[in-house]
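Presented as structure tokens, the chain that follows is alone, the form predicted on its own.
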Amino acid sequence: MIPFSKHSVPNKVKKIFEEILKTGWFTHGKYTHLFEKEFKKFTKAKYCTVVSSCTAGLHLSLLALDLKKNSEILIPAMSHTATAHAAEYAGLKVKFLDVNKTTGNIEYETVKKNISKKTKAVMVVHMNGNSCEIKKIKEICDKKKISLIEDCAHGLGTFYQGRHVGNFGVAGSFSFYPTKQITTGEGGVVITNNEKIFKKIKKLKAFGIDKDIRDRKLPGKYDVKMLGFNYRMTELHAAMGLLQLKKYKSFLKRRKQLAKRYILNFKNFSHLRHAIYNKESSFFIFPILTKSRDKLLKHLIKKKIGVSIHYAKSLPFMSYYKKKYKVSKNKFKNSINYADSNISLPVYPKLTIRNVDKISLEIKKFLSEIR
């Protein structure tokens, strides 16, 4: 059995989690503080805060930009529902747009053309470790007085142009669930170069209280200026993630040898497509396309190969969404197609080339088979 997935906690955890039972420190302790740090100084951002999941960072961060209800926001058709649901939590209007055929990526031209007077705000998904044109979406945004925000789920380790996705819009929102790059079990972090914003979303995301435990005078004494949520990250978690971000760099090195590995095995191989080598992707998972995905899906599941889909069914499409927005397929096409074919192959650091050799050969065979 390959697994779709498999996390690199250390073993040295166990250690950490009995002196954190020890301290009885559970949330506000010295391993938020150093995983904060830690995260801030591989991003090179200016400020960082852990939150309880990527999508309580991306329903804060949105909060924080103080935005009136209903107020129209620009989302990509293809990505995880948690990305639009920030935006319905936040009280604003979703207006989705069609993704790249290949990345699944929103493009630069595609937000140009959507953006109106009742535009305030763009938020981008950088699809499976490959950042989209957030350079030229952002010059874009700031020329219109347009917030734009990051929703970095896929994204840790992937730059654009030298400098780490998250850096571009007002703040980036990162997950560490169980299948991501590392993990905390559950969790997630924002950055930002906003010290209003940062300062806001640290306080959004503990009830809205005006001191940190450990600025107060006195024990319990506080105020609340703000509703705020409890969305914070205790310290078990973040012992977790600090773990694995130390050793984080040897993660992403292997998962580019992997994904190097795929692309020599498909090359020339015309019974599917995949995103090109970038060296600023992170490979969060290594997407393939084929019209004869679920077939494919099967034969996979069948000789016990883990695989995935990201995502099967488009935002608009899913129920909800279509219900209220009631959007035309037409203007889908390409995030329809790419829901219609990707698979998501594994390419975690424990997967072996002899692992990767198996799963393209299996791929290549049975699509030569059932042509």
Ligand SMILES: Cc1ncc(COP(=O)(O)O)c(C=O)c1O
Second form
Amino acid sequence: MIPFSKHSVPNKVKKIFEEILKTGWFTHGKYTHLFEKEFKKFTKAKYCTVVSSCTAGLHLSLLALDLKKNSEILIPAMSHTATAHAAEYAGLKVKFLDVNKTTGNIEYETVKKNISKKTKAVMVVHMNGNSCEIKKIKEICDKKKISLIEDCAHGLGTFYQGRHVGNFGVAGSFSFYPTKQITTGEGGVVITNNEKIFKKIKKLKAFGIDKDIRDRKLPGKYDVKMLGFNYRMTELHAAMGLLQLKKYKSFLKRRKQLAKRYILNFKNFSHLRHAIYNKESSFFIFPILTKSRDKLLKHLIKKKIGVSIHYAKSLPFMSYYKKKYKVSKNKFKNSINYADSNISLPVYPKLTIRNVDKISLEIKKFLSEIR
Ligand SMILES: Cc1ncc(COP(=O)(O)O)c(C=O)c1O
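And the form predicted together with the named molecule, for comparison with the form predicted on its own?
Complete assembly follows, chain above in first position.
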């Protein structure tokens, strides 16, 4: 069996868990602080705060913008439902945009065309670890005085012209769900270069309490000035993240080697499509597109090869959003096609080149024979 994902949490974590159990310091401790410090170092962001999930981070980032209820936000039609849900939690009105037919990413021209007087924010996603046209999107957002938030759930190790994603918009939120480049089980982090936004997100993630636990003169003495949440991360989760992040440069190198091998194996094979190699991608997965998606998916599962789909239905056509926004299929031809034809192939440090060759061979054999 080749699993779709395999974590790389170092064994050393057990020692840290023992230490945490001994001290009883489960939250607000040194590991959340160390993880944040390491995350800032890796992404070169000025500020960073760990949260309970990427979704929580997106929710808080949007709340920190202080937009009026029902303000319009542009969101790619191809993403995890969390992207749009976060906007709904924040009371915003979602306008979905079609995506590039090969990368699944939101495009600058589409953003530009859809900005109107009603548009107050744009949320981009760096699909599959491949950055969208973030620089140009940021420029148009700045020009039109629109806030930009980056959903970086797939984006740890993703750069755009040498700058880590999450640093272009007002804030960027990352996910540490088990299939992600590094995992804390559940968890996320928000980065920003804006001190005011950082302070607001930090307060909102801990009930809106005005004083950090270390800044209180007397225990329990604090005030609450806003309706915050409990979106904190525990020390155990942070320790897992920290240990993986310390090794992430080598993980990233490996991810790129594996992606290059898939590309080499599929060279001159015309029965599937994939995006061209991008050295700044972090290859969250390796996506391929084929008209025979469901048949191939079943075949690979039969062959005990772990695969997935990101995503099988575009967001405007999920029942909740379909009922609420009633959009026409004509406007989402690329997203619908992408949803019907994509398969995510595994990419993780423990995957071997032999595994990649086996997966590629099975795919090539199957797609050649069913034609
Ligand atoms: C693009 C995207 N955004 C947001 C999320 C939500 O992340 P989390 O599960 O950490 O809340 C995911 C989850 O996989 C995702 O793929």
